[in-house]
Amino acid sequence: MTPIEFAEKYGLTVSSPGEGDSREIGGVYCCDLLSMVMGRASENDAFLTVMGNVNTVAVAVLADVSCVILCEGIQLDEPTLEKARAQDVCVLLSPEPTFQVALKLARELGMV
């Protein structure tokens, strides 16, 4: 399942669309430490967390992640968002808490 197919499905906002359409999500890791991030997501992964700040977009790109889901309703400010699209990631929205997207996903991706 793309991020953008995660999105039309659970009706989730896609803030920037990147490269959501041609990348699979292949696991999901939640965490707002962005150093954790960093070192312990795997490449593909939906990354779920509440930090909406230009370090989170840094971050997708480094651990090269297939999208950023923000959760309970956090949005970009205009700066970080023209660099996520400057930089071709995925960021999709959800008024709902981390816990609730992240059983969503699972279950799409067979987990549990």
The other form holds:
Amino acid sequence: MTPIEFAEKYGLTVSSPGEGDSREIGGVYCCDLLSMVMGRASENDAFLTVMGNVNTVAVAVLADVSCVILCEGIQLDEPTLEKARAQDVCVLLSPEPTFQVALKLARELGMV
Amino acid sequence: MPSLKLQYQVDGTDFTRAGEASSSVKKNLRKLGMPADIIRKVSICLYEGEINMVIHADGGVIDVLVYPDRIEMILADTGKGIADIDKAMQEGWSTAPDEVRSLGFGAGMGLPNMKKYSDEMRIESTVGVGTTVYMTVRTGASQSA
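What would you give as the form predicted in complex with the partner chain, now that the form predicted alone is on the page?
Now the full complex is given, and it begins with the chain already shown.
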């Protein structure tokens, strides 16, 4: 399932489409400590967080995740959003808590 | 002789620009056709190093030397230095200020991540003079490739 397909199925807002229609979600990683994400998220993971600053985008690019999903209604500010678009990072927004979004992804990926 | 030599000045005052050097190196390695896992390792090492330079040392200079069989990274700063390198290498140990923590850093993962994702790492540091971190990531190719 691609990030855009996930967004369409569950009604998430596509804040930056990036490569979200061409990459497959390979796994799920939830964390707000960006250094931990750098070291532990796997390539193609969906990265779920409430940390919506410009460094979130940098970490998404360098860790090569398939998308960032900002949970709990967190939004990106305009400069960060511009950076995400410029770097082709797919950013989705959800009003739900991280766990709820992760649970939907886990079901879609056949983990539960 | 390295096949590619890159140098970056890291701006120590602008936290939002941290990652620019790492992103640029990533693009260059992609152009060279490096395997994705090698690029990822180099990116993580450099980004953590960049963040450290911004948090602790008011910036510095990053040199990246690309050889067929390895990528060498040298991160040099003239910051306050590391008093106890063994302690700094422990996961969870950090001297980062609260404003950095509120941005999602300062968890004491930086140097351990650099160690984990590089094949070789060496730190030279003198308190009050600065720190230089040397890291090597092997590409798996032979020297003559």
